[in-house]
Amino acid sequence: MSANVIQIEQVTKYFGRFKAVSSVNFSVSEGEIFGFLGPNGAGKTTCIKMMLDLLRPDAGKVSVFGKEVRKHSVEIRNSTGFLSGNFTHFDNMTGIEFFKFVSSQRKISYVFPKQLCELFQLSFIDLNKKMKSMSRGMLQKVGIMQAVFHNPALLILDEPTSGLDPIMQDAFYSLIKELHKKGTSIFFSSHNLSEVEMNCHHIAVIRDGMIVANETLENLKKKMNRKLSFKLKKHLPGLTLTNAELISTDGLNYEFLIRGDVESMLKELNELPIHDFSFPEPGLDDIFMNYYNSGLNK
C-alpha cells in the first residue's frame, strides 16, 4: 500500500468568527493524481494554503511527506512545486531573470528550461520580455514551468489550465501525464470537471469547508443515481424493475431512475422485449452538481 504524501486530520481554520475550513479529513497517496472540487469559497485555497503552512489550522493536523507542515515547512516546500490560482509575478523581470531569481531560493544551478519551452511553445525571446508585458496564456505557462522545472516530489496545481488555449492545455496534460510516470504525486484543484475527469484517479468534493465526498471517480460513479431509457416493442402493463423507479412513461417509452446495485436490474431488462434503450453512466459534472445542489436544497 502506498505511503500518504500528504495528510489532512480534523483540519479547521477560521477567519474571525467565519469558518472556512470545518474538520477536514482527506490523504493524498503517494505518486497518485488527486482531484480536489468545489465552487468558489468552498474552502478549497485556504487547504492548499495549509499544506505549504501559508496558512496554520487553528484545530488539526497537517503533514506532507509524512512530517508535520509547521515544523517541516521549509524542507517540504523544496521538495514541492506550487502553482496558485492567481500566479503572482515580477512585473520587471523577465522571465529569465524570473528562472533564474526562482533557482536562487531553491537553492540549485540555474539551467535554460529547453525543454519546457519547446513543450508550450516558448522562445528564448519570449522570456527575454519583461513580464509585466507578458498575455495571460504566457504567464500561466511560466508559472506551471517555474512549479515543474526542479523535478519536485510533489506537485501542488490551483486551476493550473486557467488562460491556456485548448493546444497549450493538451501540453499541459501530457506535462502532467510524464511526471505521473515518474513517480511525481500531483494534487490538483479545478474548476475544469472534464480535465479532472480525464487526469485524477481520486476525488474529494469540498463544499462550505467540508468535505462531502471522497472516493475513487469510479466508486463516486457507483453510488450515483443513474437514468434509463428504453423503448418497447409491445406494451407491458405494471412494468417493474429492481432498485428501480419508474418517472415517467409514454406509450412504449419507458423513464426510470436506477438506485444501487444494476446487475439485477440488467438480467431483468435482457428478458424485455427492448427496441431500443439508453443507460449513460454520469460523467464527473453529474457527481459534483449532484452533492453541490445537496447542500442548497437542505
Contents of the next structure:
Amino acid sequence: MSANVIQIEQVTKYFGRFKAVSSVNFSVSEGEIFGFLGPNGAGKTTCIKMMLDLLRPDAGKVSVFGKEVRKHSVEIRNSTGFLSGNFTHFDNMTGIEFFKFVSSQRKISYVFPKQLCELFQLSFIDLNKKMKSMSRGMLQKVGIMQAVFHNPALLILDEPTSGLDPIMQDAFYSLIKELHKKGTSIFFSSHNLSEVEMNCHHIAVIRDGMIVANETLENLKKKMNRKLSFKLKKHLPGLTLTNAELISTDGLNYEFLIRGDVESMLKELNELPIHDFSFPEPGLDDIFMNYYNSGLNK
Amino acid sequence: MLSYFKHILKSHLGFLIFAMIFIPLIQFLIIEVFTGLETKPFIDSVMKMLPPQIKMLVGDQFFSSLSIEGAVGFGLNHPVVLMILIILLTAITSKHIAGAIENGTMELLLALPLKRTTIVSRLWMIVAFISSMLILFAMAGLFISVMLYDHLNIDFIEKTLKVGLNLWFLMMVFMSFSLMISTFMKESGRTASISSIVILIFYFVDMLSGLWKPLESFKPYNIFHYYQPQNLMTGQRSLDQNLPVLVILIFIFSLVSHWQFQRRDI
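Right, the form predicted on its own is done; let's see the coordinates for the form predicted in complex with the partner chain.
Every component of the complex follows; first up is the chain already shown.
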C-alpha cells in the first residue's frame, strides 16, 4: 500500500464564530490524482490553505509527506507546487521576472520554461509582458507553470482550469497526466465535475465544511442509486422488482430507482417482455448532485 | 533577498525618487536661505520686542534655528520631511504585509519555501536600508549647502551625523510600529492610516506640550521627545538620552511583529 502524501485528521477551523470546516478527515496517497469537490463556500479552499500552513487549524492535525505542516512547512513547500484559486501576481513584474523571482526563492537556477510555454502556447514575448497587462487566461497559465516548473513531488491546485479556454484545459489535462506518469501526487479542487471524473482516481466531496463522500470514483458509482427505465411490449400493471423502488409507471413505461445488488433484479427483468431498456451508469454530476441535494433536503 | 528588494523598489519607485530629490533639496534650500540672507540681526531685534507668551508660542526651535546648527536641526525636523519619510515607510510596510495578505500575494510568497520570519525580517532590512539611503541623501543636501555657503568642519559633520543617526532610529521606530500593526491587519489602507494617525497624534501632542504647561509632564512618554535635532546640534542634549529608548521600542515592535505574523492566518 502506498504512503499518504497528505493526511488530514479531525481538522476543524473556525473563522470567528463561523465553523468553516468540521472534523474533516481524508488522505491522499502517493502518486494519486485526488479530486476535491464541493459547492462555493463548502470549505475547499480552507482545507487547501491548511495543507500549506497558510491557515492554522483550531483542532486536528494536517500532515504532508508524513510531516506535521506547522513544524515542517518550509520543507514541505520546497517539494510542493501550489496554485491558488485566485492566482494573484506582482503587478510590476513581467512573467519572466516572476519566474526568475520564484526560482531565486526556491534556490534553483532559472531556466526559461520552454516545454511548458509550448504546451500552453506562450512565447517569450508573451511572458515578457507586465503581469498586470496579462489576460485572466494568460495569468492562469503562468500560475500553473509556476506551480509545476520546479518538478514538485506534490501539486496542490485550487480550481486550476478556471479562466482557461477548452483547448488550454486539454493542455492542462495532458500536463496532469504527464506529471502523474512521473509519480507526482496531485490534489485539485474543482467545480468542473467532468474534469474531475476524467482525471481523478479518488474523490472527496465537501459540503458545509464536512466531508460527505471520500471514495474512489468506482466505489462512489457503485454506491449510487441507479435509475432503470424500460418500456414493455404489453401492459403489465403492478409490476415490482427486487431492490428497486418504483418512481413512475403508466403500465407500459416503467422507471425504477435501484438500490444495492442488481443480480436478482436482472433475472426478473429477463423474464419480462421488454421492448426498450436503459440502465446508465451514474456520472459524477449525479453523484455530486445526490450528495449536494441530500444536504439541502436535511 | 535581492529580487524581493528589487520588487519593493519597483513598487514604490515614483515616491522614492520624489523623496530622494525633495528631501535633500529642502535641506539645501533651508541652509541656503539661512546663510544667504542677513536675517539674524533683524529677527533678533523683532524677538526682543515680542511679549513672553508669543515667544513661547514661536518655540525653542525657532530661536535655535538662528544659528547654522539650528538651521540644520530645523531642516532635519521639518514637518514636511518627517511626513514624507513617515508616509513612505508606513506605506512600504503596510503594503508588503497587510496589503499582500489583502491582495493574495502573501499566499504566493508563503507557497514558496520561505519562513514567515524571513518575510518579516527581510522587509525590515529593506525598509531600514531605504530609510538610511534617504537620510544619507538629506545629509548630502545639507553638507553640499553648508560647503557652498558656510564652512564645513569636522565638528559640524559629527553633530549632523548624530542627528541623522537619531532620525534613522526614530524612523525605524515608526517603521517597526507600522510593521507590527500590519501583522494584525488584512488591509493595507487601514494599516497605513492607523499607523500614520497614531504617529501624527504623538507629533501634535509633542507640539502642544511646548505650549501648554499641563502637557509638559507627559513629554518623556512621547516618542518625539527622543528626537530633538536642534538640541543635539547645540549640544543641549546627547544621543545617549535618545537612542536607548528608541532601540527598546524598535526591539519590542519588531518582536511583536514576528510573533504575531508567525501565529496568524493568511
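Residue numbers count along the first chain shown, from 1. What you see is a predicted model; the values in this text were computed from it and never measured. Heads up, when I say rigid core I mean the largest set of C-alphas that superpose within 1.5 Å between the two forms.
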query = Any chance the CA of Leu54 moves 2 angstroms or more between the two forms, core superposed?
reply = no
